[in-house]
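Take a look at this single chain in structure tokens; it is the form predicted alone.
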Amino acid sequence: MKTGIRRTALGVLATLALAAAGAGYLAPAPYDRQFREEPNAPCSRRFPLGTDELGRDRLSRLLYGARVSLLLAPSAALLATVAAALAGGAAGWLGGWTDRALMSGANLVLAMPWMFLLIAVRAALPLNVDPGVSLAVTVVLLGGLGWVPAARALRAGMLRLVRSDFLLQARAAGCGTARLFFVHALPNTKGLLAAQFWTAVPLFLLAEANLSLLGLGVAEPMPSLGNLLRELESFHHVRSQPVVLAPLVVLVALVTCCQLAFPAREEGMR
């Protein structure tokens, strides 16, 4: 059962991603072309998923978006990873000082409620960015402000290695300190790293979707999964165009499936 449902989210992802990937095919028109003459237009076969209020067609918008939002998690979520590799592993490994340093700076990131920071930090930098900018710009706050939890996995992993039989042997046969933290131990995490990765990946999309929607993400033209779903704010517009919903599903999908295809599970050291 629990396999039928895993596979079932990994085709459900893979189409997703591959419509995504294939956006410059599938969307009928640029994500930024404005028909002027039509805004707000209802679905048709022109228009499958209608226009929004600036004329510019929603399929396409929403292929595009759910292609910069399935770059974006996946990016930030592999930043935050490789800095809880690093620090959480130097932590462990190093121990003293240098563990206490970087779990009190670790700690109080936690303490912070990390969506507020996240607005913050991206709210004092100029708005009117280019949108290219603003997505580099988003991933790097997301990955520079998310690998904390991580990083604490990451630590007691690692000090749990730092005592083990092969690391003491490795040392023994004169391994240098560097070859034993880059060679024999850091890839002993691979399978905890793999686990906090899909774990980051949809908090991410949701983290972009709500800087997005609140107007500090992605930067318009370019669309997100994020900025699609502004269009919800007026329920009389939702009430007579249902179809600006299909962001929202979308967004819900692919964070349920990446939940169901990759469970988070505590994974062991080999």
The other form holds:
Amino acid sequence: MKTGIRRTALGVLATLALAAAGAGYLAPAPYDRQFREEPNAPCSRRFPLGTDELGRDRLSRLLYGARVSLLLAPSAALLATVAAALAGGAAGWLGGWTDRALMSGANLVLAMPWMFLLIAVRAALPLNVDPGVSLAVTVVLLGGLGWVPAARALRAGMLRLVRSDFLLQARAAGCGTARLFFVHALPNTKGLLAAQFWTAVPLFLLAEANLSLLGLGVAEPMPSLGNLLRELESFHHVRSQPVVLAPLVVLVALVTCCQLAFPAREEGMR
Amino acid sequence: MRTLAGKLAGLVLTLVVGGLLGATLVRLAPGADVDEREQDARLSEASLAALRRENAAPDGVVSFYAGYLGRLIAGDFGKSRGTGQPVREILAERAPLTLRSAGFGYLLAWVGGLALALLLAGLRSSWLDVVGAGAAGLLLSLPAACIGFVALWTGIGLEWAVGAVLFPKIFLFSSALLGNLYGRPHVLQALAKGLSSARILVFHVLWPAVPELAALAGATTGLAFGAAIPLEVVCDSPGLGQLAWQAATARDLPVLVALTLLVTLVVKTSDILAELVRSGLRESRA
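What would you give as the form predicted in complex with its partner chain, now that the form predicted alone is on the page?
Next comes the full complex, this chain leading.
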């Protein structure tokens, strides 16, 4: 049953990712084109999901928004995983003061509530920026602050590796420190790194949604699943056009399928 | 005693380093030493110069940080760049609302999550487990702000929304923990001996789970405060969460840094209390 669920989740994820990647071909209109004569249009053949209050085609914005979110969350997760590999790996490998200094920094970041830390650092960066820059800032912000839990896991994994027989043998055979670390030790944490990556992706999808909904993530007119959720603010709007729930459905499907398709934590620990 | 002293020292160190990093953010943020009143064309050169002197950071880095930390220890968080009001006053005005909603939400999530986990662990029905895990998984997949929208549409209190954000984490963790304990050999033996379900539940399942549940209780405090930001913004509730968002969008870093330190203090204190409960229980059992 578990394999079936996993395959279904992978299928849904692949379909959504393909649709998002092909947004340029599938979307009926550019995401920022305003049909000013038809704001808040209901679903029709021309606008399958209707238009928003500025007359922009919802289906196009949903496809492009999914592409932005699916680009942003894995990029931030990759950045966090690389940072965690370097910091956690160095802490476990070198030990001593390096370990203590890096882990004290990690503990400090962990002591602060994630959402408060995220918006405190976001506020220190420029707010009124080009949408492309806002996307890059969000990736750096999530990746730059989200590496800490992964680094702790990596450190623990590296500590186990440092004491392993094969590394002792490689060292005895005259292998240099850099080669030992990058060729023998780090590749052996691949499973753990993959686990951390797949744990971070759904978390960053949700963090982006919350940030963009608050106006601190991806800037308009560029759509993301987060800033598309702003249409849910008015209950009257949701009741009259339930189709505005589509971005939420896509986001929930993405997050759920990520968690079901990659039960990464268990495999990484194994 | 030594554990407590170590934890308190860790708390102080976190706040000091957090304060210094906050001061760095305030000092390095673009436009940190510029006052928007400088745009007022009616001000004379002398007034402008006075304003710049007032806002200029001290020359030496050491004196800047020492001054910042000194004021922080004295409870002076500075003035809001947006309203000019002392940050301490703003925090005192806003804190009760968030403490109330986060506190009630925390309690609701714990009562609901633990009760459901106990019920499912006791019934041991795989179908009910799937339904429970599915519902919790769905809530976990929703951004906190969307749970806020549901609270807004239905008119339920903010504390229910905080509870809904925390519930899946508490339920899933407790459910896995209690399920695991129910399968342990001593519980099976107790069942075979014919002990009552209530006795098994209280003395052989719930009691051994208390240290882990205490750790979770500490960890979920931070989540309750974190959830307050999107929930209070969406529900237009004038608490600390909404204040954090307003300070972020207005780049009011003195408010934001003070707020982050205050919440860190609350969260770390609850972590320490949870750790004390854990170590106390372990010692009493050993």
